[in-house]
Every structure is written in structure tokens, then in C-alpha cells.
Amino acid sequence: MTDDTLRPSGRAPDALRTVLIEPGVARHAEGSCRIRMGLTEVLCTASVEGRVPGFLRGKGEGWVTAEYGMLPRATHKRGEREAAKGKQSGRTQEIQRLIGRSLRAVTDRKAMGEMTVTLDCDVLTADGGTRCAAITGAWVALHLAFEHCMAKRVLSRNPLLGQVAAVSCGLWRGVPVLDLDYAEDSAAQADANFVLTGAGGIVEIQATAEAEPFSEHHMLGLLALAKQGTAALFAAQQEAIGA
């Protein structure tokens, strides 16, 4: 890159911030890990319970649903807690139903039984790619849950079926790049959130541009850059479940 395309964080085009995933730092959940990316820090607890919503009661299988919160000073200035409000906000609500969506996407809910596994994810820290970090922490908190369970001989085998992580993209002065960290991201002129599986599967794009729209060429190399990110975010999670 030029001088006058150089990343805010110096990094390469193509390079992820450092991640970091430590597993079991909740003591009381069945499954959990803090993962870091760069400066974001998302803490992912799995919780289960022997019961299932009203809608699959009978039905013999199971269901992965989230919860997604930021802390206070988890941003440069404090924000106010969700709860004083008296409702969420409906980016808290989109995040939650993705983060949801992506986890059930790798599961297979049969093998479950009827059981409901809630996947807490609570920013310690926000410096861009929240809802992917959370997504890519969440997978290590539901697996290692799922793995309690089956030690309590609760599951006969682990329901995932793969791999599910996320990272964002976007066009830095007319370069893509990946993983953008907050000064990125509020100045992008498009940016995207990928969960990619580790088959090679997509479960979601969510592609904005912020200033032009961009064309098919850029959405391209935002995807290989996407695959490659993920590529390195599935080899974390395995060290991090001990795999």
C-alpha cells in the first residue's frame, strides 16, 4: 500500500489483528471463553437447560438462541445499560438473532434432544468486529458446552456438525482489507461482516457501502480476503478447544 492508503493500524491488507481465544473462564457455565481480536474483547458464556420454547416442545430436538450486550465502558465514552432503558436497542436485537442464526447453522438440533443451549456474548471491549468476534468465540463456548454435557453422558456425541466463524471486510481508500478495527470501520467507503463455515458454507453477508456503491469486483476479493480470515479464525478455535 501507498502512504496515502496505509491502514490506520499499519497492518496489511490481508492481516487480521492478533486473536486470542482463551476457553473456560466462566466457572459456573457449562461452556464459555474470552476471545479477543486486536482490542475487541468479547467474553461468550454457553448456559443449557433441559427445556425448549413453547414452539418445539414435543418435537424431539433442540435449540442454540444469544444474548448480546456491550458493558457500560465498553466504547470510549460510557454508554447506558440496556436494561435501564427498559428495552434493547434494535442493533442489539439484529446482532443477538445473527449470532443465533449463525451457531444453529453448524448444529444439528436432533442430536440435541430437547435441550436449549443460550449463548451469552458480553463486550468487555469495542474496537470494531463485536458481532464477529462474538459469532467466532460463541462456536468455542457452544462445543466445549456440548462436550460437558457429554461427560455428564447428557448427549451421546457433540451436535455440531462444523465450524462457524465471522470477520468483517471493507475498502479502505480503495484497497480492500480485512478485519477492520474501529478507525477502519467509521471511515470505510463499504464495509461487510462474513460468517463463513469451515466446509466453505455461507450463513450471511452483510455488505453496506458508505459513501458509492462498490462493484462485484471488490465484492470478490471481499470474500477470498473473508475466506483467508476465517481460514486462520477456525485454526484458533481449534487450538482452543484442545483439538
The other form holds:
Number of protein chains: 6
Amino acid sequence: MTDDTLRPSGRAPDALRTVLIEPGVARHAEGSCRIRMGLTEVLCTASVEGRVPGFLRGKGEGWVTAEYGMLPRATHKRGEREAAKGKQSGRTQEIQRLIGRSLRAVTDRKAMGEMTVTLDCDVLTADGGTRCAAITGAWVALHLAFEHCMAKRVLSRNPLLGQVAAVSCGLWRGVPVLDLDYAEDSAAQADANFVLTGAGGIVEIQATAEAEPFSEHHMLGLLALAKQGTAALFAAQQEAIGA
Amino acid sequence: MTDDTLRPSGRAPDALRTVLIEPGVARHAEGSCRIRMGLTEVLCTASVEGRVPGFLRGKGEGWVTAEYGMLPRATHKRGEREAAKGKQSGRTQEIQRLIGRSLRAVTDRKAMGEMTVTLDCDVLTADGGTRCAAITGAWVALHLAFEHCMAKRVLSRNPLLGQVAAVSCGLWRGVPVLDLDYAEDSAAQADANFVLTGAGGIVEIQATAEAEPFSEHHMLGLLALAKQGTAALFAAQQEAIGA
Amino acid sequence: MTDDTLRPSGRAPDALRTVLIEPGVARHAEGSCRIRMGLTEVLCTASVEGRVPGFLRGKGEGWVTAEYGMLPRATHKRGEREAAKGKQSGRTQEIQRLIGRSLRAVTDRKAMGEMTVTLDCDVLTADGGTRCAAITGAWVALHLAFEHCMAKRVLSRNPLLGQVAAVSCGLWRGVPVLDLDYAEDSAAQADANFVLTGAGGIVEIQATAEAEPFSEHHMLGLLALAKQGTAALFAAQQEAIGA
Amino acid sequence: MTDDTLRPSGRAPDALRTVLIEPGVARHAEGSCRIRMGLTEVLCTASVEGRVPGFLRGKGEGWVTAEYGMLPRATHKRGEREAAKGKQSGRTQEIQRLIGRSLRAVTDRKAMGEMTVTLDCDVLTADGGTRCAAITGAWVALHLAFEHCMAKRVLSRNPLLGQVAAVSCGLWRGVPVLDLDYAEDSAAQADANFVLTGAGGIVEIQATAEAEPFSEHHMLGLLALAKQGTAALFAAQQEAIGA
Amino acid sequence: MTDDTLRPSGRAPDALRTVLIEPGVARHAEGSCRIRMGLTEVLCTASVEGRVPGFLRGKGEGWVTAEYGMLPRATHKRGEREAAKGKQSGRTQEIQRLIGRSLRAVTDRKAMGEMTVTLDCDVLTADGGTRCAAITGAWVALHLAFEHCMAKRVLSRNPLLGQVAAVSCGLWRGVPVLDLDYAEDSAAQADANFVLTGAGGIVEIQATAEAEPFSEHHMLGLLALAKQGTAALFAAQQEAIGA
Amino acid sequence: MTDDTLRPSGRAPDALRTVLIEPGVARHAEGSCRIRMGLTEVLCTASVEGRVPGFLRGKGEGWVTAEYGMLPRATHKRGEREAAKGKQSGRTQEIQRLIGRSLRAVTDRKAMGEMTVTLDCDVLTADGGTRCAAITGAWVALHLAFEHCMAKRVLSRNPLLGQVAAVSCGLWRGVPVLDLDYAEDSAAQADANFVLTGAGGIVEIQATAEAEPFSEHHMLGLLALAKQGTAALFAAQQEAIGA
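In place of the form predicted alone, the structure of the form predicted in complex with a further copy of the same chain is requested.
Starting with the chain above, the whole complex follows.
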């Protein structure tokens, strides 16, 4: 590889950043973890409540939902606090809807009974890939919360049907690269977030051309990297839940 | 094909709904059209303003942005008016961000000079695929608005670099099908929105498993249908702009 | 009449603009129409719901209410979207309260039973007189919705006690003129909105001196024109409902 | 008159409530008064600021605007505080727009220069007719504020072109009656607010049928009463400003 | 005392402003008063409602809460109306929480039964010490409201356990002074609000160094003045309730 | 001490919880620390910006302000996210105003030049005393941010005039106790927050009787404990800044 095509982080195209998942960090939450992907750091908590939103009442099913936030100085330049602005940005809402959908895709909601789990994903430090880290960490928090319910005999089995994790990939000078950091994300030609299951299925793809449209060939290259990257994330999740 | 696998609309898996694009319907707008995809009907207007948002001031570039709305009774059941609720839903914001990104992907913003075009996409009747129809129609409105600027000698050439259109595809009982209507969208195993360019490039893919994860093979099947579907949309756009 | 006193539109002082009411345009609504008064174009839908607001619960009466909106580019210059601003303007609220009151004035709410009809009046193109067009069109949508309920055997008779329609009049260089368009409305000395019934009664008068106060004599001149103008509107309503 | 047609207050049909206007009650305001119409009590202040809203900048004209509020316990039953609810009701906005229009109708805005006067009308006790009392009192506060500016040599003459006052009338069992209190307003068949000038001109009429439509004949009866009632209000204003 | 240490108002360090409490001024309220502390003037009303907030339902206890507002022109310079801004400031919320806590400290909430009293404190004229005047006046309004309930046989005894009143003190050139007006408050080195009971107890102290930190010795000097000042306020309250 | 008077935490009346201040935890902030007081854990960041709010422009002075937030699951029961609710509670605003005032009391704002430092205090885990921990930690973050500016030669000396720290005290069964945790705070008869300087001065006292009023004698007991507690906090601050 010549200097010219070296990606900004200097990592190999298929190199994931160091992943660290520290479970049980939030004293009050039923399940929690702090996940780091390189410098990106997200606190994920799972809160269990014995009731469901109105549209599910009386159906015997549970609900899994998510909220996402970023501390004002998680970023290089301080961002305005959404609570002070009086509303969540479109980006925030888009991300928290994605996290919720991703987790529901691997949850047997009938097995939950009428219970809601809210996943709060708060970014302490942002360096790219926060929504992906949030999904990967939220799965750990959710798993631990379900285990907590089993220990309390509220649930007889864990309603999770499998693992789910997410990673971003992008095109750097025409080459697919794995797990973009902030500098790479800003400079990539295209970036894509993949939410994949432990069983190899696709839960969600969000691929966006930043500068110019990309090809199906590139799309397949990004997906191949994502599969490789999530394999490492699934292992980190397993380790975090002590499996 | 047996009755069992027949999709709800009865259309062939690769059949697009009837597309109708009526240009110039909004008397005051610099560019406009009404687009129908089957029963779905969206009014798209392009409004030109001779200034740019703060973050672009003095850079000699233009901006293209979008807003999306749905009339309260565009749907089967009346939806609450967002202006009365006092905020736009996460879904609305997600869609209008997508429309804006999609159009910017085929616009040479330097060629615009310091000018903003706002695309308003208002759904008059909803029957699935409203965001895709909005993108396809917004391109026509934008093209006409740029032509209007050329006629007024505000622009010397059309800053559009090519066409962009969008279509949704989904998995129905394991079979990829093109252009979901509302009933199909509600019942599909997975649905995906593809934003593609006239030159065959991918601008955006948003693919979501509704029930269970899907495979790469399925993904490729959906993409193939999308290419076929957008080919017809590009032709309809050409006809609408009188090219 | 000399050139000097010719009103901006060139119409005779007592000439109404061309009125067109197209019923049944909204596929999902129980009743609907598109009304045009010259270039002004308003989409009116009536949505029926089998319950009433809290203050009427258990009283065996129905409720008729209205919401009003304007598409951002219904006007010469794009207006900010109220949903994006996060609130409805005072003007919007004033108009929707007027529409609701006007329709309730000709409705036997006891005959409705506990049912709410919401009239959504959305301006597609604005060229003056939008609130009046909204009232005239809303009556058609409401009538059709009640007929729909009768066909469904939810109602045994139509709760409408008669027709209601509205028209604006104004003083142009001291002369009362009928049905102001936007240019005329901006230049008039006074303008007044009249909501009248088919039986010749007054439901509402809102008369405002724009420049200088006007006299009782002028007021009577405006009212005489309004009676003449609404006579034509009542005929158009009759035709639209197929009576 | 038989007992049967006696209006709820027992007053003669053409009897105004006792009017009291106490000028100069607000220590900090450039002009102010407390106006009582029977039990209704409104505090009106005029605040002068040496600049105009954006749409008037550089035009050498002034602006007069109004805000209206009601103390939570001005009414029989405590009303929710609008500041706590986070928005002004449609009724509040409608009223404050009316007050502003009414005062501007008798103000020579060119004579003001680039200056804004904001009239705050806050209802301390409500017993019907608060918007009319607010207009009548606001004129006094505005007059005093302009005199204050003349004393300070900011203005060389008073920009008020004449007096303006308002009164409500209504139909009680078919008989026009003057100056409705709360109980009468609730029971009237129709009620109308008239804003009239000292010179006998009409500034604004807002007439509404509460129960059933009314006739032109009734309208004229209400207007005649309003002229009689405002004559007394003009005298009370003159006395309050020490003319 | 030399000229140099004379406080801005010219009052002796331990001199309270003239206190006037006029009970029963709000016609509709169950209890009310207008309190003046020098130029500061606050209208306090107590509104009784036969239910409690959700968190108290079924507990057999009552609730006392407060809201605070300032008329836009209560101040030297007109302040923006909070209802128009769409939110209450942090200062407003802080003050109304303080008023509520202070009154609850002397109320036997069990003796109230399930009843809520809302104290509305609206500042008509502000010249320093508005929150203290509000507390002192609110106690009178509350007392009168409870007496009203006893007269109506809704309560068998008055749930007030004693009196509560508040006064501000401050450091002026190192000397503790009582009851700051606006000019003094702006110039003081420190100011403190004391909420004390008739029995000599402390309900709340809020002491803030404006310029530089102050000492324990100063703190005790301020508290001594506050005791002296509230003694006069307790007498004024007694007189107002006709005790 | 008998069992009966033992405080809930079992600590001696004058025992502070373990204090840990970890500086420099936020990668992007100019100054930061994580402070723990027992289980309470607050992340404090200081963000420097080279401009001041409007009211200070052109005065050559700086500004120090604060924002406070709590992660939804910092508490036993999940609290609703303020960004999702669309507004900050009165409690939040009260606390952030207190933090800002406290830091400004020890800052020479003229020495800052036209610069703003925003202190963000976000509670990761709450167990009582979060506002006090926030103040104590914010001082460390502010100190580090000023040192950062000195290293960058933006400031020639540190504008901090001394240390400031805060601690809560309360009355437990009549006995003053230091540094309440959540369980103690809920059960205390009175609680008080003291903001004191390293030089022994009082910056702010907020003392509130929860159940019944307390005496001056108790007040002095609480203040004595606060002086003792802050002495330990000042030492911890010194250690954190490496002094």
C-alpha cells in the first residue's frame, strides 16, 4: 500500500479499533455497560419497567426502545445541550429509532410479557461510529437486564434470540475500509452502517454516498468488511456477558 | 406462481405502479410537480432564495434542502397535524434529511452560487412509498427551478449533474418485490429504499428487516429490482421536464 | 366606470371569481372537496371519529371542529412551515376557530350523537379569500361525511340544518367590491368576511378598517354584496353534493 | 318590559355598566390606566422603546402593538397560567391582534418616528367584555405615553388622530342589549364587539351568532347601541387624560 | 451615621419599608390580598380545588403549591411576557418552588384532606423583595382560603400551624441592612432571603455573596435583622386576617 | 451514640464520604474531571470560547456559566430525559444557576478578557449531594481550563482568586450531620447546601426545613460541619490539579 492510499488513522483497511466493553458500570440500572471503540465511549443502560406503551396494552407482548444523547463536550467543539435547546435534533431521533429497531430484531417480544426495556445510550466521548457502538453496547445492557429479570424470577428465559452488533464502513480513495473514526468519516466518499446478527443475517443497512455515488461492487466490499468486523464485536459481547 | 405467493397488490414481483408526473402545478413556485405512484400522491415545490445558511456564507456555494409533510387526512386514519402538536416527528425529520441528501448528491453546488433551493414535499394521499415518490418528484421540481433561474439569467447552466430517483423494494414470502404499496409495506419481511442515479450509481440504501434478518442474496435481489424500477422513473422524469 | 376606480382585478364591483368545487377528491376521507375561487385553491377533508372531546362526554351531543394550514409555497414567497417552527400562528388559530364556529352554526349537534368531525382545510394555492373558501368547501366535505355516515347507518338523518358559505368584500376607492383577490385585499381600505346561511341569516361578520374607519353606509353596501355572492356559492355547493 | 325579557343583569337594554378609568397607576410605565367596566378590571400599560420591528426599519414610521393576558384567578374558576402551559391560546392571540389593529387605526405612525409602543393589557378581574375594556383603556395609556414623549421632547405632537373605544352588544331573547357581562355573554343568542372612533367611524366589527343566525335588522340594532355606548366611553377617556 | 455609610434608600439599617396588606381584593378567589412593601406590590390569590396531584392521590393529604409571575411592565424596563416566550425562566421557577415550600412548612397537610390550594403571586410593581412579599402575602391568602373552606364546612379547622413570612437583608458597605429595595439589591455586597415562622423557627435561608464572600459574623447580623423585620410582618398579617 | 441516633449511612456525624477527583478525563475539553463523593459521580467539563454573551460585549470582561444534567438512569428509577421532554426542570435550572454563581464568586472576570467558560456538570450516578459535587468538581475543571489557556498563551495568569467547594449538611434526629447521601437526604429534618471559599468565606447558603422549622443554633452547627467538610474538599482539589 502506498502512502497515498493510507487511510487517515493509519490502520489496515480491515482493522477494527480496539474494543472494550465493561459490563455493570451503572449502579442503579438493571443492565449496563461502557463500550469503547478506540476513543469513542458510550454508556449504555437498560431500564426495566413492568408496563408497555398504550398501543401494546393487553397484547401480552413486551417493548424495547432506545434513547440516545451526547454530552455537550463529547465532541471537539462543545455542542449545545438538547435539553437546553428544548428539542432533540433530527439526527438524535434518527439514531435512537435505529437502536430500538435493531434490538427488537433479535428479541422475542412475546417472551418478555408486558414489560418495557428502555436502552439509554449516552456518548461520553465521540470519535466516529457512536451509533454503531451504541447498538453493540445496548445489546450487552439488554442481555444483562434480561438476566437480572431471570434472577428475580420475572422472566423464565432470556427473550434474546441472538446477538446483534453494528459497525460502520466507508470508501477511502476507492478502497473499502472498516470502522471509521471521526477524521475518516468526515473525509470518506461513502459511509455505511451495518447492523448484523450473530447468525449472519442483515438487520439494517444505511449506506450513503457523501461525495459521489458508489457502485454495487463497492457495496459488496463494505458488507464483507462489516461481517468481518462484527465477528470481533460478537466475541467482545460474549466476553462482556461472561458467556 | 401459486396463489400463495401472490403479493397483496396482485402485481408481478417486478411490476412498478403507474407513475404520473405532472409538472408546473404550483403557480407561485419556481419549480413544481405532482407525482403519483399508484394511489400515493405528493406535491413537490422548489423555492429559490438568493442566500445561503450561515455555515455556507461567503463560500460561493449553494444549498439544497428539503421539508416533508403529510396532510392530516392523507392516511386511512386521520393523523394529528404536526403544526398543532408543535413538533415534527422523528420520522418526518428522517425523511426530509434523506430527500435533501439525495438531491445534493446530484447537484454541483458550486455552480449554484450563493443560492438556496428548498424542496417542499407534501403528501396529499399516502399509499406507501411516499419518501421515494418525494425524491423522484423533487428532482423534477429542482430541475424546473434551475431552468427558471437560467431563463431569468440568474444561472448560466443547470447545476444538476444527473438524475436521481428512489424506489422501495421488499421481501414478500421470501421473494423480492418492487414498489411496495401500504398494505405490502405493512406485511413485508424486509423493506428497503434505494436512491439511485441515472448513471447507475448508488446514492443511498436504507434496508430494514421488519420481522427477521435477511441475507446478502436477498439484498442483491432487492437492488436488482430497484435498478429496474428506477429506469422507468428516470424516463418519467425526462418526460416531465420535456426533455 | 372610469379607469381610476377600476378594481385591480378588472372585475365588476359585484363580480365573484369563478368557483369550482370538486367533491370526493381525498380517497381516505369520509367527505372531501377541492374548492377553487379564482386562483385560490383549498383542499377540505372531513374526518369522522366515534368519540367527543372531554367537555362533551356523556352529553349525547357531537362536535365539529376545524384545522387550517397553508402549504409553504402556497404563497408568492415561501412561508416557513408551521410544523417546523413548532407552533401555529395567531392567524392560523383565528381562522380555524372561525371555520369551526361557522359549521357548528348550521349543525344539529344532538342529531350527531357522540361523534366528532374534524374539518381539515389546507390551502394549496393562496390568492386571497382562503378562509372564506375554506368555510364554503368545508360545508361540502361535512355534508358528504354525514351522507357517508347515513350510508353506513351510523346516522339516520343528516344533522346539517342548512347551508353556510363565506365571502370577503372590501372597499376599493370608496366603492364596495365583492370577493377580493390577494392584490385587492392588500390595497383595500377595509375588508370584511361574511359568513351567511342559505336561509339568509348572518353567522359571523368580521369587518376591519385597514386604512381609515368606514361608515355604517359602507357596511350595508358590503353586506348587500356578500348576500349576492353567497347566493352563487350556495348554488355551487348544491351542485357539488349532487343535490 | 315583562319579567321574561329582563336581561340577566337587570340593566335596561341600553344601559352601560359603571365605567371607571384611573390613569397613571403603573409607576414604571410611560403611560397607564386601570379601567373598570362593572366588575371587569383591566390594567393597561404603554411601554415606549426607541426602535421598530425589522419589517419597518429605516422607513421612518413607528409601530403600535399589544399583548393581552389574564391573571390565573381573574375568572370564577382558576385558569391555567399561559406561561406555565408554554403557549398563548388562540383566543389570547386573537385578542391581542385586535387591540393592536384598533389602536393603529387612530395613530399617525409617520408622526411617531422610529418608535414602538407596546400596550400590555392584563385582566385582573374578568366579568365579560375584557377585550373591549382593554381597547378603551389602552387608548388612554397610549395617549399618556405619547404625552410623556412630548414632555421629554421626543415627540413634537401627539400622533393620535382621534379616540377609539370598544363595547360589546348582544341579542337577549331577540332584543339588542348593550355591554354584556359574563352571565349575559354566556346566554346571549349573538354577541358582537364594536370598535368605533370618536368621529363616528367603524374600525372593526366582530359579530358572531352563538345559537342561531341573526338578521341585518338585528345587526343594525346592535350597532346603534354600540354608538351610544362608546359615546360614554369617549367621555370617560377624556376625563381620564384630563382633557 | 456618616453620609458614606448611608444606605441608598436613606432608611436606618434596621428600618422596614411601609407594609400594607389589603385582604379580599380578588372577587373570585377563595382567599386573596394585595401586599405592598414600599413600592413593591404583589397580588396573591389562593384557589381551592377538591383534588390532589397524582403522587398524592389516595393518601388523604392535601397539597399547597404556588405560581409566580410578573406583569411585563412591573419593572423599569419592560420585560418580555413569559407566555409569549413560551417558557418560564429559571428565576420564575426557582421563586415559585420557594413560595410553595415555605407555605407547606406551616401547613398540616393531613388536616386538609384531598384538596389542593394554588397560590398565584403576580407582581404588579417591582422594587426589590418581590419573592419575600409574595410569601408574606400568600400566607394571608391561604389563611383566608382555609377560613372560606371552614365557613363552607369543607374543613372543620384551619390547617395552618402558624405564620410564615419572609424578608430580604443585605450587606451595604459591610453593614447589615434590612429589607432591600431594587437599588439597594443591585448594589449590595451580599443579599439573603429569610423565611421565618411566627414561632421563631427558620424555614429557609438563601444567602448569596454578590461581590465577595461574607463571614459567619455577617450572616448572624443578617439573621438578627430578619427576625426583627418578620416580627412586623407577622403583625401586619394578623391585622389583615382580622385576628 | 445510641443505635437510635445513628444516621442511616452509619457514618459519624462529621464523616465525609470518600472523595475522588480524577482530572483530565474528557479528551476534548480544555479542562475536566470526574468527581466521586461516595457513590455520587459527576463528570465536569470546562469549555472555552473566545467570545462573551451580548450583555458583556465590549466590556473587556469574561463570563463563567454552567449547565447541569443527569443521565436518565443515574437514579434508582429511570427519570425522563429532559431533551425528550423538551425542557429543563425548575430544579435543573436552579442548580445550574447556583453552580455558575459559585464559580464566578472566585473568578476575576476582568483577568479573563472577553472569553466564556461553560461548565457542564453531568451526573453519571446520583446518591445525594450532586449539586455540591458538581461545584467542587467544576472548580477543578475550570482551573485546568485556565491553565490550558495559560499554556496556549491566551491568558498570562490564572483568573481564579481562590478555591470554592460545596457540601451539604442536614439535621438527623436533631443532630447536625455532614454530607448527606440520598437515603439521608430523604429522611433529614432539614438540609442545607454550603458553598464556601478556601479563605473561609461564605459564597452561598441554601438551607431548607423539610419537616419542621429549625433554630439558629442548628444553623450554626450545620455551618461548622460544612467548614470542616470543605477543608477536606479543598485538599482533594489541590491534589487533583497537581498543586
